[in-house]
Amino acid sequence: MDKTKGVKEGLMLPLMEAFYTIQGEGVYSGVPAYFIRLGGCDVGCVWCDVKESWEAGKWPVIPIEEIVEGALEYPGRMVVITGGEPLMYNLNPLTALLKENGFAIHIETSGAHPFSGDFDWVCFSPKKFKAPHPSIYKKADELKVVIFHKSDFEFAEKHASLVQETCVKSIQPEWSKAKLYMDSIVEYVKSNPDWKISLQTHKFMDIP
């Protein structure tokens, strides 16, 4: 198949990296997971910590049945699609052959594209650099804001408000701020206890 037209139909996508291990952030943090990275990123984070998924010409495109041998040769079920920005590619196909293969599927996204694919939890990242798409709001299931400046505790109300009344709400501080905001995180999930604190604890752990 012709890889520009594989790409358009969510045959076959431009995967960076794909590795077993630990989730280490939000709500299913602890939990073993096959991590599925896809080049190509749109929006832009100045503290991105993988740069070099942005963009996606680096990597290699891959049928989607490759990409879910991968995931087979591992005993965990739990698969995490992340970017770069994985949103910006129809994952219908890929999530319903992960879902064939009995995988629960996660993602993680800046919600800045039109939504696709069939998940068992959406946690949806926001990000000042590109808009979400409205598609993202109902799709929710946790809503996890990175404080990078104080300005960012007003950007996650915002955006707390247009998501699901079930939607977790988590705040997490950027790696290397989170001497600096962690007091006030503290503080404010303490006097606003709808919200959770997120870690990165994988980095603690010194894990993919």
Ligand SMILES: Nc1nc2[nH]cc(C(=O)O)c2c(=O)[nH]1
Contents of the next structure:
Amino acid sequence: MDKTKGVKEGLMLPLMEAFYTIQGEGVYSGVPAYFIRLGGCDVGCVWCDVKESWEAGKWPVIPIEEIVEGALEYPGRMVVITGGEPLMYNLNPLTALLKENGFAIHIETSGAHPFSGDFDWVCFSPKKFKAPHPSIYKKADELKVVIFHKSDFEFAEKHASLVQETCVKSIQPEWSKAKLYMDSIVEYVKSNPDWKISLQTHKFMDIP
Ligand SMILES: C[S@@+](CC[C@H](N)C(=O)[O-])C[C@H]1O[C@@H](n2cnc3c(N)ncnc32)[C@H](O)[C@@H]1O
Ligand SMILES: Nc1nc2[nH]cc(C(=O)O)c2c(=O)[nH]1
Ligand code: SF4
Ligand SMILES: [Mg+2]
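Other form of same protein, the form predicted together with the named molecule, not the form predicted on its own:
Below is the entire complex, every chain and molecule, led by the chain shown above.
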């Protein structure tokens, strides 16, 4: 199949890497999962921990059947689609095929592009660098805001007012600022108990 057409239809996708590990962040932290990291992101977070993903053209374009075959090699039946920014792509065919194969499907997204795909868990991490698309607010199961600057608490509340009431709200220290903001984050959650803390536990465990 022609690759441009394949990507447009969501039947082929640029795959940076795929690996079986432990979900390190958010509500499902500690659960084994197969990560599918799609290449390409146009959001441009200054503190992004996977900047090498940004250029979509660097990564091989793979048929979704091959991506799912990779996931089937491991015993876990939870997949996390991440990137890069996975919502740059039409995720309907990939999520349908994963579902047919019995996977619980999660996504990590900035929400900066129109929503596609059918997910069991949507982790929405809004960014100041590119505004979310309105379609994300109804879909988010988890709002995970990264704290890089003290103004990010206010940014977190702004997005919290836009998600559904059932959405779990977490704040996650930006890795390089974790020491600087940890006390404020702890105090914030103690004073605002509708929030919880998410840590990048895989970095402490030194696993992918
Ligand atoms: C690399 S992003 C990929 C998915 C999507 N582009 C997004 O931003 O949600 C995966 C998660 O890591 C978070 N993240 C990225 N860099 C980080 C850093 N330096 N410290 C803490 N969290 C970070 C993002 O906010 C997001 O929740
Ligand atoms: N272990 C592990 N957990 C993660 N949760 C979200 C990640 C991501 O980069 O999207 C990530 C990641 O890169 N590794
Ligand atoms: S949206 Fe996600 S992948 Fe893109 S720059 Fe920001 S953290 Fe990195
Ligand atoms: Mg990561």
